[in-house]
Structures are given as C-alpha cells and as structure tokens.
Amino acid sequence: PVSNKSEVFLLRTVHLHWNPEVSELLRAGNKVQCSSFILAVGHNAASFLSVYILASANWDAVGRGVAWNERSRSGTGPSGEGSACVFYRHKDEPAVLICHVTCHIAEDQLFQWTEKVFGYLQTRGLTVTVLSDSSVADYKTADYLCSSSAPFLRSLRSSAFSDQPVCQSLEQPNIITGLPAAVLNHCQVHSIAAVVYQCYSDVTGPDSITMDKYKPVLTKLGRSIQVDSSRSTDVLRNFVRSSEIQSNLYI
C-alpha cells in the first residue's frame, strides 16, 4: 500500500535537532559559520575525539541526528535520546564544528545527511576533516598483508584540499564508502577542502592500539583548536575499558 510506503519514507527520513541558539540562527535564514568540520565515523575514530579533543571541555553539544534504520535504534524514541550522531561545538572557536556518528546511517540515507548536514553550514573557506573506522577485511593489497601490520592509516582528499596530509594515500583498487565516501563526494562537487583518514584494524570493537593510529591527525586539528597530545595509551585503554563495561550493562 502506498501510505505504509509514505509511512516508511518518513521513518527513514534523517532529522537534525539544533539547540535554540543554532535553531533560531537557521530560522533566521543564517548558516552556521564554520572553518573546521571534523567528522569521526565509528567507534574508535569517535573515541578518539573524546578523549584528545573533547576531554578539553571546551566544548558544547549543539545538535544531534536521528537516522532511523534496521541497524540504528537509537535515537528511535520521540525525543531521539541516546542519539549516536552528536554535534559540538568548541565554546572559545565556535566556527569549529565536531559530530560523532557511531550509528549506522544506511546507504539511502548517506545523501540527506551530508546535504542536510551541510546545507546549514557556511562552507567559505570551510576544510573537513574525517576520521573513519574500516576492517582490514576490506583492504585490498597485491601482497599478502600480514596481520600485525594492521591496523594503519591511509588518506584520500579533495581537489580542494592543498595541505599535505598525515599518511600516505589510499592504495587503488581500494575505495572508502559509507558515510565518508558520501562526504567528501559533496566536499569534491562543490569544491570544498576535505581529507579522509581512514583507519584500517583487525578489532571491530573499541581498540586502544587503533584509536592511538589516528594521533598523527592531532598536528593538523591543533592549529585551529587547543589539542591534548600528552594522553597517553594508558588514557585511552581506561576510555576502553569504561566503554566495555558500559556495553555490558545493557548485555
């Protein structure tokens, strides 16, 4: 029937939920103003933000997404609590924009997310910087990869994007998809400076070691925030830790 297809075009529809003070600048026909997107798809690469960047508490939540699909739930109630895609903004830089997302945003989705997303933000001058989590599995190599080599860290950016970035590049035949595939797609159409870091592991699950392979981005994001790289290994197994206790409270 029609109404259960319109019914379930809706459900799938991506909102984004502004705090009133970004709400009423939209409302007024304004665009967020932003010099630096960074964007942590995943787990680790989310983790990682955490505990190096947003630690600092500097910063506060200024939106969440909801994308309701068959493999996120969250962010399903009317209210969309738990929401697993988070936007923060630094208090002293506000023109600095981070958004975690650890929920999967499907493949019909990825489109109304990124024009959604960036429909609102003043992109003049804007470089997006993306932290992506993949598995191993999906590294395609001509050698024989050993496994103690992952996990490792590959780039692929924009036209657009003139810095050098931390890494090597990605290696064809290879490819990113998912989210950071749809990103920097939009950042090339409309000539936007955009890199994608993406970290290949072994460990599907919140992993210390890979979180830590993400540190060399810290030089690059620390020109335009305050960035601590004295936390050590040490910080980020306990950040596991509490994170795995935390998941098993609801086992």
Given for the second form:
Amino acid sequence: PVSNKSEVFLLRTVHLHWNPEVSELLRAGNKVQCSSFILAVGHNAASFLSVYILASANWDAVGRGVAWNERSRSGTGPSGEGSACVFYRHKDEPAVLICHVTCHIAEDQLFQWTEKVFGYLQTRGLTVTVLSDSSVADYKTADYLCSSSAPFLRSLRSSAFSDQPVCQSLEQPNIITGLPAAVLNHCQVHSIAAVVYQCYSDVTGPDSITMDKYKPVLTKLGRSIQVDSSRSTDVLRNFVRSSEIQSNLYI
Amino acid sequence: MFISSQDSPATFQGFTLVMPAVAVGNVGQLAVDLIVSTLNMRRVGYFHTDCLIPMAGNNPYASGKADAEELHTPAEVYTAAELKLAVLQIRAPIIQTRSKKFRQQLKSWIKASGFSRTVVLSSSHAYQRDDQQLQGTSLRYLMTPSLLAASADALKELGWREMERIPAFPGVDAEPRLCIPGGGITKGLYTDGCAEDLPLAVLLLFCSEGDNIPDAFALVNHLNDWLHLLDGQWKIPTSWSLLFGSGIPPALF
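Since the one above is the form predicted alone, can you give the form predicted together with the partner chain too?
Now the full complex is given, and it begins with the chain already shown.
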C-alpha cells in the first residue's frame, strides 16, 4: 500500500535493465552502437517480428524495460519481471536492435521511456522503424470503411527519413498517439530518420491476418538483417493459439 | 524546451506571441489553427516537453500533395516575420500532474525569447457564468499590469469587457475572485504573469463543448480587432475535417 504522492511518482519511474555486457559499456560512458532500431508496439506487431525475424535464433535478449502503472498485471511489479518490454540484439550485426513492447505504457511514462531508451543509443546514422497495432475504430475516413478493407497499413515518417515507406501515408485528419507517437516526436525533433507503420485492424486480440499485414515491411528490414519470409501464415496462426487469451467470453 | 527546426535559430525579440490554452471546446487551439493556416506561417521549431500527451500526424495546414507529408508534433512554434508575430500551437492535453511544470516551462521560454507581449487565447464554461456574465457579449479580456500600461488606449477604443471577479462559492464566500472554469492553465498563466511582471493578455470567450468552429471565428476576429493581423477571410485548414467522426455507412438508412 502506498501512502503518498511521491512514492507513487517513484513507482511509476521507467527503468531499463541491461545485460552485464551492455551495462559495462554504458558504465564506461559509451552508448550502444545502433544503425537500425526496430520497435514493435502491440501483440500483433511483436508476434510478427518474433516469427519472421527473431525465430532465426541469431538474437540475444540484452535488456528489458519496466514501466509500472495502473494497468500492470500482478506479477509484473515495479521490481519485476514480466516479459512485456524486451530488447534483442543481433549476434552477428550488433548494430541492429529490436524491442518488443506488449505492455501498456501510461501517458506520463511515454516521454520518459523514449528519452531513456534513446539516451542509451548512438543516434548518428540511426534509422528507426516502428510497427504498431491499432484499432480501425480510431481511423477516420469520409467514405465509410466497410469491414473487408481492414486490416490495412498506414505510415508516418520523420522529416529526416528519406526512404520510401512501404505503404500510403496517414491521411488527414488522422493522428497517432502512444509510444509510436512519443518515439516519432523524439526522432522528428532530433532529426533522426524514423518511420511508423500503423496497422489498423478490426480484431482486438492476436490475429494472424493482422500480423500478416506487416509483411511488406520485411523488404526494408531485410537489408540490414536476415528475414525468413518463407514462413507461412500457418506459423502465425500457431503463434496466436499459444498467446495468452484474455477472455473467451466473446468467442 | 524550444528546439529549432531550422539551420539558423529563429529570433523572437520584439515579437508578439499568440498561444492557446487547452480549454473548453478547444476554442483557443482552433483559433490558432486559423491564424497559422491563413497567414501561411512557417514552422520554426518545436516545444519539446514531457508535459503534453504525445501525438503525431502529417501537416495539418497542407495546401497540396507537396507539403502534405511533413510530421507535426504536439507543440510547435510558427512565425510570420513580416508581422513580427510568433504563434505557439498546442495540440495535446497537458498531463494532469504536470500543469504547473508546463506553466514554468512556458514562462521560462517566453522570458528568454524576448517577446514584447504574449496573448493567450482561451475559453471558459458557459454554464458556470453568474447572472451578470450572462448579459451582453461572451467575449472577455484580462491584462497584466505591465501590458495594461502600454495598451490602455487601444482597450478603451475597442470597448472590451474585462473578465469579472465573481464569488467562487456564492452564499458561502462572497469575496469576488478571478475564476476561469474550464480554462485549463489560463488563470495560472495570468496570475503568474501579474506576479512576475510579464506583459500578458488573455482573450477568452464563454462557450460549451460542441461545434466550436463559430466560437473560434468569434475569438480570432476579436483578436484581429486589436492586432490587425488580417484584412480578409480566415482560411480553414485541411485538417478540420471529420470533426465528428467518419462518414456514415449508406446501409444505415
């Protein structure tokens, strides 16, 4: 039980825990070399990366983030474990970093998370790619969107991103919020090349069709890392089954 | 803090700063949108802060395909150098516990930049007006002593109505106080401005949540009567679409 405001403030602080190798590097005053930072926000984005990239087993888990807030489930306390925010680094290409975020990061923690993570990275020549799950209910369009068009991908990029995104840019008056927005803001303001691929889906939980929508992004990521695009949708479906089901009330 | 988006840092010395308060109906923010859109103001930097909820989107003032894909952040600064005008647009709510911190950040920036005066565009809940406020115009102003000294004549000519002090708890405490319900940080900025001798004005109107576009026009025209920014029509930005949601499914009817 918490007795006062400042204690809550401390509990809500974002913490990043790195493995001994990275911790040593940071302690010596260096930054993590990084040419490509790939962030997956949401279960479908994270599962997509797991199947097509992380499954090649050339990745080390090098760190994790803890952002305790009102939506943290018990068992993932502030001191805690919980695999909801994990950093992976490629064994052969250590300048490629992947991060999965499947937990909720509260409004007041977004900026802090972003500043802390980017504070550890060497940002010269860095390209940031964010895959983000979103609900089609948040997408505004003049023509009524019939359900067959979801899921679909839209992109937003920072001014420093000179490459061509793999899909259409997000049209007015739509905006993005949450962690992808916080990361994109940071990159825009600090002239870092960044692109967010937002996948609008009409399914709220893990869904193989939604995950599959991110496939075009592999063509861009495949330049810096090995991707296994031979994986079929069946593998994604298996992934969904093994993912935690929150409630089967509406199945 | 302010981060320039250009190669050579912008100079604001002697400029007038117009900024919105995030308040009922978002009227101040809509009014600022009209100003930036109509005067074709140029973005010169970002107000990068941990006090606002993060959001990002493409250029809300895009005039065509060429400038449509430009990323915009929750708080940005635009200028129209020929008018010696700078505008801070705020597009996201202030995080609840960081209201005071945000005000400090704003004040520091305003002081450091050397603005000759700051005008805060705001609004207040129409339903909380007391009897005297219900009559006449719904537009009000406030000015800190240092700005009042310089603008007294202009105010007299404009015939503006100052925001009344009213009893905060009628029947319980009859002492008239300054109350701006629904005004966000407006009152805080004004009282700080008075205490710290900042030349600051507040222009607000009473309104309710709903279609606040007419309110935005009323406020921006009111501002224009004083600052004479524009001689013609205000231009609605391209981002003002689907304000009440997506199109309706034809099968509904």
